[in-house]
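This document opens with one chain alone, in structure tokens, the form predicted on its own.
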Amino acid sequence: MKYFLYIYGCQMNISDAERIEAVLGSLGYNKTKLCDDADLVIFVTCSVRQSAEDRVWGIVRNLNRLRSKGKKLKVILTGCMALRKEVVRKMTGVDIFLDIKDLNKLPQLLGIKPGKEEIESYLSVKPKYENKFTAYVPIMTGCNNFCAYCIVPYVRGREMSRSPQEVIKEVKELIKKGYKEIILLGQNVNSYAPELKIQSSELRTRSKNSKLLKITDFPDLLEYIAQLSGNFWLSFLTSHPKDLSDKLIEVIAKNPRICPYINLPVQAGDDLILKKMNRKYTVKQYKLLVKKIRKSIPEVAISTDIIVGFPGESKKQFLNSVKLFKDMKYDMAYLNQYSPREGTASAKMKDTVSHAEKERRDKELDKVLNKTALAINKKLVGKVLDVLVERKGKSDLWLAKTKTFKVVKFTSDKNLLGKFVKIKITKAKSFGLEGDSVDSLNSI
């Protein structure tokens, strides 16, 4: 039997992606890279944009038209999509809606017998891998944030964490294995609440290692992880600015382990349309946290997310967003034309702002953006940086990136993948810098 996997959305989909392909191999199923060969066919879904979900929709009737000529096939829908009620509804051709949560019952659903071991929690699951050097870690689920316009709180549940010892545990495997990047990923990472449930079995080991006892919260896990041996990078995704802590900012300035990146998404640069998000921080709050992590971490770059176009959002609004921007000088941005989901506080309120006039509103943030981004890389051009080859580009072009999340193009006939790497930066441009080898530049 094969299966064919689509991915739609975030790093968590990814990785839960990854633990949906354990369970399958355990199962007997074998991975193809062409969905017209596959048996069973899995989406992992997102809800948090429209586009995302339109892809879903035509790809399915595109499996409803093979099925209708003859093809056998099945196809399960998980992530976001899967728990809206809508989608339930008015789907055909989808087999299996499954809560990624219940894992454990795929066997069952697919009317194959389980394997011996069983799973506890679906994030207790060892993953399938995809990357050789990069791997994604959850230590949480869920939000608790309720903001008005995310319907992650309704799909994913409350928030959730892993037990520090399993997420350790994990690490530690990778490291072992080689593993160059360790990303740390929750819906709000630092909001992870471990329950310190001792097990009588579990006692012993753990009072060897009296740190572990001291793990509770986000930036206790952090610096644990950061200071275990080895040779790889430490990061995280995402931070909600309500929780970004004094002490987790400590913790990022004091480890080098730890990647001088921080993803703080702000949505909006107005206190009236940050109210109506339900966000629970003024820009003013905002901006002092950005001041504070710049002083702590002066080799810092942040990124953020913004959402234009929200119910409501006058003009006047808006150009707080712009002025935010000008002030923030963010090293990128993930810009979104606000689209209403269904079940969250926003999708009540009137849609007021045009659909053109959120494509302008869209550019105008880009535009500053590139400005300042490019600003920010420029000051980069002769320093030489640690980074990490990702992938490979045409003749001996390679692909990497920076500790704090760049994109660096270089030239080399040496199979550098997956290996840290000095470059000397030549060339800067808004969302990329090129360099050379400092090895190539030495053999000269």
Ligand code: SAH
Given for the second form:
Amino acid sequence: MKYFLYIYGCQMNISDAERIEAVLGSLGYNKTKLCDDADLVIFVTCSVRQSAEDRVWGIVRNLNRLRSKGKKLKVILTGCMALRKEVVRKMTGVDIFLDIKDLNKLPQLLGIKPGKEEIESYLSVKPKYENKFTAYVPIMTGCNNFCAYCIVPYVRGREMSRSPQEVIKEVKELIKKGYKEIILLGQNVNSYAPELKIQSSELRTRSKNSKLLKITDFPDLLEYIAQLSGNFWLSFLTSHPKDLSDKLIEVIAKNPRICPYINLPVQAGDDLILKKMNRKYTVKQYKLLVKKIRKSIPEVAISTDIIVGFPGESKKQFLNSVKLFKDMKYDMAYLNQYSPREGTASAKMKDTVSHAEKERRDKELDKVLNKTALAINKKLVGKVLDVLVERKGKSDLWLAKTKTFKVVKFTSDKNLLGKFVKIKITKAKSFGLEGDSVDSLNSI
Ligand code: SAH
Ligand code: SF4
Ligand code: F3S
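Please supply the corresponding structure for the form predicted in complex with the named molecule (the preceding block corresponds to the form predicted on its own).
What follows is the entire complex, opening with the chain shown before.
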């Protein structure tokens, strides 16, 4: 039996897909690179914007056409769309709508006897990691913030944190396997709140390790992992500005293993829009936070997410976003055109900004971003940076990333995949660097 996998959306979906693959593998399914060869097609979906959902609808319709011509195929839809009642009600041709939290029920749903092991929570399923040197490790799922535009709290449910013991165990195994980069994942990592209760006997034996039990929040967990021995980088996604604490800044500043990269979504540069979005901070507070971060972590790269065309966003309010972009000088930004999502608070507000105007605002921010990112990157020319080699390009070309998540191109005739290398930067673009390999030391 062969399966084909479609993955949309955020890193959490990439990580979920690795757990789905592990379960399918244990049931004897093999992955295929051609959808046409598959007996089973799985969609790991995203609902954050309508466009992401539309693509899935299109492919499911095509598969239905193939099936009406006699192709035998099972379709599973999981991820965030599977939790939208409207999708489940209207989409035909899907055999199983799977709530990812019910991953343990997948064998039964496929009519296969489950393995011996009972899976407690889906996050305790051991993933089949896609990559041999970079691994995503979810530390929490869900969201309690209810930003007015956002569907995530409705589809992912309330915040749930994994126990530090479970997270640390997964990370230790990855380090042992030689993983070079660990990325801790959560919709809002700073809301990480492990239960303090010690339940199982396993935890009781571990309780001797008093350090472990002192993990009560995200900075504790991050610092604990940063101090494990091994040769790896550590980073995390994503931080809500209202929850990023001084303690976290301190932990990043004093642990060189933690990547100086912070994704700090601002969403809007205007106080009234921020209020309507239910973001719970002002532009001034956000700026102060960025200032504090830059002061404590001078080499930091900051990226953001922003929405253009939120209901009622006037030209003047949009210009406040432009101004903020100029002020903040972001390294990177994810620009999003507002898309109303059924069931969210802002879906009830009038979508006043036209598609063309959203497009224009998107482009205007993109221009500012290109300029600030280029200016920052130009300062790196001549410097020697540690990079992790991620991909091979054509002939001797390699693609690597810096500790600040910037792409670096360089050439070498050695196989450097998954290795740390020192690169002297020779050229800078807005979203990329070029350089020459200084040596190929396999150490940080
Ligand atoms: N937890 C993260 C965001 C997760 S969603 C945070 O709090 O920042 C990823 C991004 O999608 C958001 O940062 C936002 O910019 C964008 N987004 C969410 N809902 C959207 C919508 N309805 N329309 C357009 N963009 C949206
Ligand atoms: Fe969505 Fe806001 Fe939660 Fe982020 S913090 S996932 S934008 S509701
Ligand atoms: Fe999309 Fe769900 Fe992630 S809506 S962004 S896949 S949490």
